[in-house]
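Presented below, as structure tokens, is a lone chain in the form predicted on its own.
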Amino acid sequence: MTHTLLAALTSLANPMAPSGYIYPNEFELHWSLLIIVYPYLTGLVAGAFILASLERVFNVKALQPVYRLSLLTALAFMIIAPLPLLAHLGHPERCLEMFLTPHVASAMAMFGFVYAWYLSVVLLLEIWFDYRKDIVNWGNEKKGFMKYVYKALTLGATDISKKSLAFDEKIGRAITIIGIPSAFLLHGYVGFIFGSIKANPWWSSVLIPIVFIFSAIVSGIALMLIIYMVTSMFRWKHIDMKCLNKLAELLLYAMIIDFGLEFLDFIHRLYESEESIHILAEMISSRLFISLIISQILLGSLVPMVALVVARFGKFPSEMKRILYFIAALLVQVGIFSTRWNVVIGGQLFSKSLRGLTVYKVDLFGLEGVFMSILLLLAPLGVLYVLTKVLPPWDDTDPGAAQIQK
């Protein structure tokens, strides 16, 4: 009785202290911020590509202003996506083992092949076929160093006749169709890694891969909404409200599905009420209360959905709609990052004996620190800036892109 009272008083005095029984090897978490950043970045890749495919495959013409921008965004984030894993390895050269000694029964080992397929066959090829006509024209028009850059990018294919361009369109569409399931595979396998760990009741769920896929779609659409608005503002161009409204609609529908799946997963766990339910409930009410209840559910899901409904279907001026869309998209990014945090960190906070909770303290410096994570999150935006300079995605001949009067 005295022991229990002392433990309770200690917990109240220091809520971040470990509680219950924790084995020494469970006190320190092995997966930290970098492993949170990785699925967050891959989700943005998959979501941006799926958004682009809606215009190319499903002929959603309202999304035309963000089609090429979505492809370049997916490529920029795809280039940076493996860096968190490489930094976490400590010895990045060890990643070559997955290519030299492939093991098809390991989801982690197969990542290298999924990544190589998606980067080279899907993204690079689709972008090349889509830009080939422009690259040939730029190679003929530009002067100096960039002229030779575009000449090299043509890969010797300089025929831009109608027959050749029709072939490009046909191949590009086929690649996009192949790329849709590839995007699902790219991010679904991340959820599969967690969901297939039977020994961890927080991770073990058949719905985890599906939740990861839809949360990726949500984060990708929200990211494109932000990037489209910001780039239009810096380029002094009007925002196409048809495109923005369509992005908001798609974001809202994807969020409803994603939130429904997460709620279904919660109900399923509650209904099963396995022996782990008590320690998981304690973890949610203490360690993950802010990141799960406040950040993920309230600020990252409910508030953005309400804002999107009000802005899209309410009678507001365009300026007010744009502000609400932008705030909702920012909150969605906070919610999706919190989702990744709760999955990766939450699954390591309780003991394997289900008798205690540990804590996770974030470092500011070092490879696993906050500053490195921020750098990896900002790096794709730098890559995207370079890509848009080399391969401009803007269609300034569009009437909706008229220049703002300064």
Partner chain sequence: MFRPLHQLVPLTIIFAIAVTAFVVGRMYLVPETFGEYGHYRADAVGEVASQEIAYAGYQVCYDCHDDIYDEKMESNHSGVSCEVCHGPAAAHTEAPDEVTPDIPHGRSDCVLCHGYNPSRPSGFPQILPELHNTGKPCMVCHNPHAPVLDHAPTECSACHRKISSQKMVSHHALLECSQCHTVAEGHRTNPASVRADKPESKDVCGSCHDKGAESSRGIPRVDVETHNARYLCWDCHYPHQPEVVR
Second form
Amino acid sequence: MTHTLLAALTSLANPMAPSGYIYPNEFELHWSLLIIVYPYLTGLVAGAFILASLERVFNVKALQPVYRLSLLTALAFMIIAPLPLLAHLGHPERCLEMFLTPHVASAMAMFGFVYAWYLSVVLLLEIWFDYRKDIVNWGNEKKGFMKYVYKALTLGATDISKKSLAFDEKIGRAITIIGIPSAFLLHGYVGFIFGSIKANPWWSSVLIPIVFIFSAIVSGIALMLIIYMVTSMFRWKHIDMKCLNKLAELLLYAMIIDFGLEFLDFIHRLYESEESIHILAEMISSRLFISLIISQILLGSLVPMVALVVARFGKFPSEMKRILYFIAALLVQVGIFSTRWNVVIGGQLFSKSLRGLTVYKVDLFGLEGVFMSILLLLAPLGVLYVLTKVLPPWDDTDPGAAQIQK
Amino acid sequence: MFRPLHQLVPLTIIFAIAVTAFVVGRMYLVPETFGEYGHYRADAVGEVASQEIAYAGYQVCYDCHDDIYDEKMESNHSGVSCEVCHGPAAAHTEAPDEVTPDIPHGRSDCVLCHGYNPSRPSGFPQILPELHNTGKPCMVCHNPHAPVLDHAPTECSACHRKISSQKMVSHHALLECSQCHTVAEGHRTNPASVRADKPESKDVCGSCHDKGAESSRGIPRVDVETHNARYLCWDCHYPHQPEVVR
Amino acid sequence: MKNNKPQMNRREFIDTVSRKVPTWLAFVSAFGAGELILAKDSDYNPEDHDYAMGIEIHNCIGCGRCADACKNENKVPREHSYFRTWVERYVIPPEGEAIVDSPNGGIDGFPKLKEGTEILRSFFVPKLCNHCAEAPCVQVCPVGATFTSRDGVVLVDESYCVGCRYCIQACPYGARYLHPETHTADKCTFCYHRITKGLLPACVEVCPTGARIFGEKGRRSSPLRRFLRFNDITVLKPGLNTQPKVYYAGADMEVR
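Could the form predicted in complex with its partner chain be shown next, to go alongside the form predicted on its own?
All chains and molecules follow, beginning with the one already shown.
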């Protein structure tokens, strides 16, 4: 994944020695690459789900081609999302304690429950209700081992009468309606884990959960744009330009809100100019310059926004538009990954004595290393591949999606 | 025939199984004493409290070393616990003959507190280790259990550091202090009330610097009688650094 | 406190006992000793205590014996990035930023200042876990592995901590670290194993100048009570409302 390497290079390019005074226990960074990967992955889950719900709840018909794909993507990323957290624990074998004795005052304790709620009540149920008819049909059509897989997946509910399907539709809609606030909860909550740490002036902000939600939507839409284009290419299908334009449009709007919120946060800090302002300013100009100014703001926000405006509203052939969209969406991923990087690493680079900056050295190997992170970032795509084989999200009988003439 | 609960029945069953498994599992897996006094394992308190003790505490030392203890209590080190210098000694109290605590002999331990550092509170006794009897272990002069010397220091420089360091680099470097000062016996032990005397007449300087004095040839000569007759020598020449003329 | 001289030393005691008490009785009492100690332990009622610490900055000479003793007592890793307590040196020049350092927590002493450093004022500040009454670390611990004991000490349950390090992030004072061997959060316990047996915390035991005062806020006879009564007291980062139980006398505005 290019952005991991880019971000790694970013920190390598920075001055390598701690400066000023840092508390002796602060030399070591406690949350590193894996904790960057985690909010990045959950952001994609929430974003992809919210995109799917737009089609379902708000009736944005243009998005129909990516509805099921978005749901599966959300599920694929959701399955992998807790792994970086688990791998990062000092005692992964004790992780069940989060369920057994959750401390209600702790923002992190609710993780297990928010996760379980979102995975089982929202994602799995919605997918099940949406696919039930097909699962029943596949159970009847397929041969061999898969036949039994599908049979099992029906859970015995094989009634696919009109009324029964109408009921599915109704429940599915209700779940989506619950799902939207749940998706907000899932990622807003991840933001809250950081935003509620009053000891850390870089994190402590009421805006962080909201910024997280919107950056999640941005990353989710951009991801679906990429996945939709790539899967269409590999399946030799026409890309539905109406859908793609809609995606680009939504991506642009979400980015404007996201960028606006982050800018507000920035202006607010600068204007209030609290005790921490000097050390944070020093951190931005020395340690975070590449990952924040260049990678997050310039390459990850401004350039793709301009590209999206030009491509969406300019008069270009659709070939050109597609290329621009694709590049913009890739840059957005780099930008959002940098956002996560800047939150997680930035919050630990300055001393809580507000007198010095420390250094983050990226490991290549090991549990917290670059390769592990790349693996965890690629794993959801593998899961998605399997999911699309078991539950194909494409309705190839649709006359709109005609075979490309060779 | 459409049954509205058709889909919900299996889901409800799965959900019920999951919830039951969670509740039952919780009953078995939550540690027994968890929540007894708060949201934590009550046993943990005892586990923390059962940690091994390394520092015995100064009271225990008294049991055997009462003589040293009493001596120390009378001294400026009365507030310095035994284990500050001798290190953790709980093991020694368990097996006095098998484990013996450290007895620091060098200079490095004392300097940790008494080496000059401008950040230390003023008034706290400090020395410049590189100048203060360099190379000698502190214990040669100071008893750590009663560190203030009860006998006079043999060198004047022990107290008159500034003068001695000036004299050291002046033309008078080789002169003994007693060349000019008569030091009464009481001055060493009671410097404030028994003062060392200072020269009163120009003859003291004249014994070397007068044109007729019997001294080495290199010494600068003046006619003590006539050379600025209205002044005493030390009005213009500082005897400990005499080349400076005001 | 250090004037509480024991009534009789061990040699005298053994002397007296051997003369006045029949030998068989000594045997019996020796066998009973274990029970006696247990009885004493169970007498300890955490509800009766409310531990806290005072730091007299003007008394601190920066010898670093506290940080050293802490590492000895609590088997804190000797590496330079794990400290339950450490000493900071502040040098405030007539103009410009304060210079702060704490090389190896002050254990090896402090290096000479750069030639020509002008000093307006300078002092040492010992730091440790503040055992906050409203401890952010306790608040954020997801599983209840760090908690405030009934006697007011913030402790870590080593066999329950999952090692998520959220508490380390939440501590405003940098008082926590992840123990490299147990892979769990670790920090000052006020030497809980000592204070519950009537001993002083190791750092207080070895402080040669009485810069650290340990005691109980609620006890009139406690030296801490006297310290709190006769000094102008501050705590670190009061704006965060963590309500620390480590009180500083003579802390400069630059201390944070």
